[in-house]
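Shown here is one chain on its own, the form predicted alone, set out as structure tokens.
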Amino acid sequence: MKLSYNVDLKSRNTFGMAVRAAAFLEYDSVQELADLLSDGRFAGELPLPLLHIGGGSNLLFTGDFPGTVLHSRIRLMTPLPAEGENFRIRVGAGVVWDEFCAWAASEGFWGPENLSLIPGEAGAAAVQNIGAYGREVCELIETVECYDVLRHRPVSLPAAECGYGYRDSRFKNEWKGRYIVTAVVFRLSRSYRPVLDYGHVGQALEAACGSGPYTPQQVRDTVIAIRKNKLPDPAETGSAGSFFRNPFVLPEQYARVERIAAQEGLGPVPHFLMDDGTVKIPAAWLIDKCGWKGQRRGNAGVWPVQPLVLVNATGTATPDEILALEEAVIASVRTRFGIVLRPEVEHI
């Protein structure tokens, strides 16, 4: 274990805020993550509170924090006895996610390359149930393996158990702090499974590859390019990717924004219709007609090309600028068409 304090953790998320933990802690296993939680350090080394991050990429640090940071570096990569045509894989928390997405691509397995390029680590994309372009993380999970910080002991909970919704799991909720996920297995498959009817990555990918049928790495390389153009680079503007949730409104709330879009000439409301019958409306839309897009407040700003994210502009925002523009645009947002966004970026 690697032990650290009074850190600078502007490296340490992707937003780049230039905020200090009391102490950081990397380990490298999960039975130095037991030995850690089990033998009485926290009322002698650890300064208190614990926070667990992956790449720290869908988090902004609010100021300093004043406990300890806990990094997991278990980067195995272990294949698993196939079931039918699963293939079976047992990927450490620590994993880059888009390293394992790109591994898979080039080995010619279906699954997660339509979240290629999510910024972040194998273990928080299974916290978080990260998504895009039609496809959820949640599908390819069979199993999230966790240290049990109240029982001190290792435990396996299935997918199934663990409440994965929209940007949403019970690691969040409910089982915040007592879970620490250590690894995930992943059931991926070589039978031809493309998801192409979101967005424009059939267009993109036809117009690249021609009519098909494409490769894993065909489809990867065409989100790849996609989020490229629509997202920025964190190593270059910092970001936590994604800062709000998409709204799902009743369909009277819909109607509302409808009509408000014919009155003011915005032209007609991408929207989706979901199962239980709530409606879908893209949170990037409504920040946009805000007339948001491109903005700046200070050192923080709205990407130009995707409104949904939030960036440092200049390298040097802080909290509070990052926390203003949000709250702006929030009200901004509930007072043209009546609908209150909701960050899918952690507050620490």
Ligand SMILES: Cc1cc2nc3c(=O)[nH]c(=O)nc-3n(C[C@H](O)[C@H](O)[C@H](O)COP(=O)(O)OP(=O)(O)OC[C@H]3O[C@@H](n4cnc5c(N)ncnc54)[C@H](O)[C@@H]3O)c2cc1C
The other form holds:
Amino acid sequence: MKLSYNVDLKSRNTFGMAVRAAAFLEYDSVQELADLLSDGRFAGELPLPLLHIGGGSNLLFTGDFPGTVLHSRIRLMTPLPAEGENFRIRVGAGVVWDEFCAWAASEGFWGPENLSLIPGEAGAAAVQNIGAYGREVCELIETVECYDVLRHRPVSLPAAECGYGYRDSRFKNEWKGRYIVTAVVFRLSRSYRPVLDYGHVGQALEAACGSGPYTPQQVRDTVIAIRKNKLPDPAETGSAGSFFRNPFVLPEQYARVERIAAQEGLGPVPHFLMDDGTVKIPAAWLIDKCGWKGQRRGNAGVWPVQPLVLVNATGTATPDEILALEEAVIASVRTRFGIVLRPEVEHI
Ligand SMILES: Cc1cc2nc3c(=O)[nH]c(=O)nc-3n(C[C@H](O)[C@H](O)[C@H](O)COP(=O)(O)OP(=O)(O)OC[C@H]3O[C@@H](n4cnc5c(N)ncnc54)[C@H](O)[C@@H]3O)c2cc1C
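Mind sharing the form predicted together with this ligand? What's above is the form predicted alone.
After this comes the whole thing, all chains and molecules, with the earlier chain placed first.
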């Protein structure tokens, strides 16, 4: 276990916000976490509140954090007895997500290949229900192993109980603060099961590797190539990925956007009709049509290739600069289309 005080968090959040935490604590096992939270050994030593982070890739620190930031160094990857054709593996919450994807592809297992290169760690992947190119991580999760902060005991929660939805789970809602994910049990397969019909993955794969059948490694390499063209590399340009959620609007609101687009010659409005009668409009399209692509406000900017992504353009942007840009983008989309965007990124 390692406890430090007054810690610079710049390297702990992919936005690269130069903020400080009053304390930063890393633990190496469930037992250490249990000792820490249950026996009061650290009572009085740990500034409050507590905040558990992974790779800090979905967070915007809006200023210094007055409490203790917790981080897992549980990095085990333990195979479990197979069930039918399913290979099962327990992955520690602190394992870097893409290292797990790389391992699975190199072993020839299907499952996480479309989720390659998503930043962050395995524990947060189960909290966030990460998704990309037609796959969501909840499809691979058997159970989520947690420490129950309320009852002071380890629990194993079946995926079916975790309330998974689009980039959502009970961990982000009513369970927030109650469960700390310590490990995730995933089910992988050796049976051929690529998902290729989203975001040009199939076309790009065919161009690179011919007509198939393909290997998980080929799909992973293709997804990585597509992502590198589209998204900023956190090692070079700070961001937290998609900053805004895609709005779901009523049909009459969608009709209004269509009218505006027709009047102003903006072209067809991309949209998806949802089962509940609402219409999903890509936030990236709305932001783009407000002229934000590649724009800068001080040290903060809008990524030129994907305007859903706000970036720390110079590496020295402050939280206030990102917040000011966020507000300006929201205001212009509201003024032009009457739609209020909501952030996807968690503000701390
Ligand atoms: C360039 C870029 C591209 C991205 N692309 C995608 C994408 O394609 N698809 C996608 O879904 N996401 C994407 N993201 C968002 C991000 O990578 C995911 O949300 C990721 O799962 C966050 O993981 P993390 O470890 O960084 O979590 P953090 O950002 O540190 O934390 C996220 C949340 O999880 C909680 N948390 C973290 N660890 C634990 C734990 N052990 N127990 C309980 N709670 C915990 C935190 O408190 C916080 O609420 C992208 C981000 C970037 C920067």
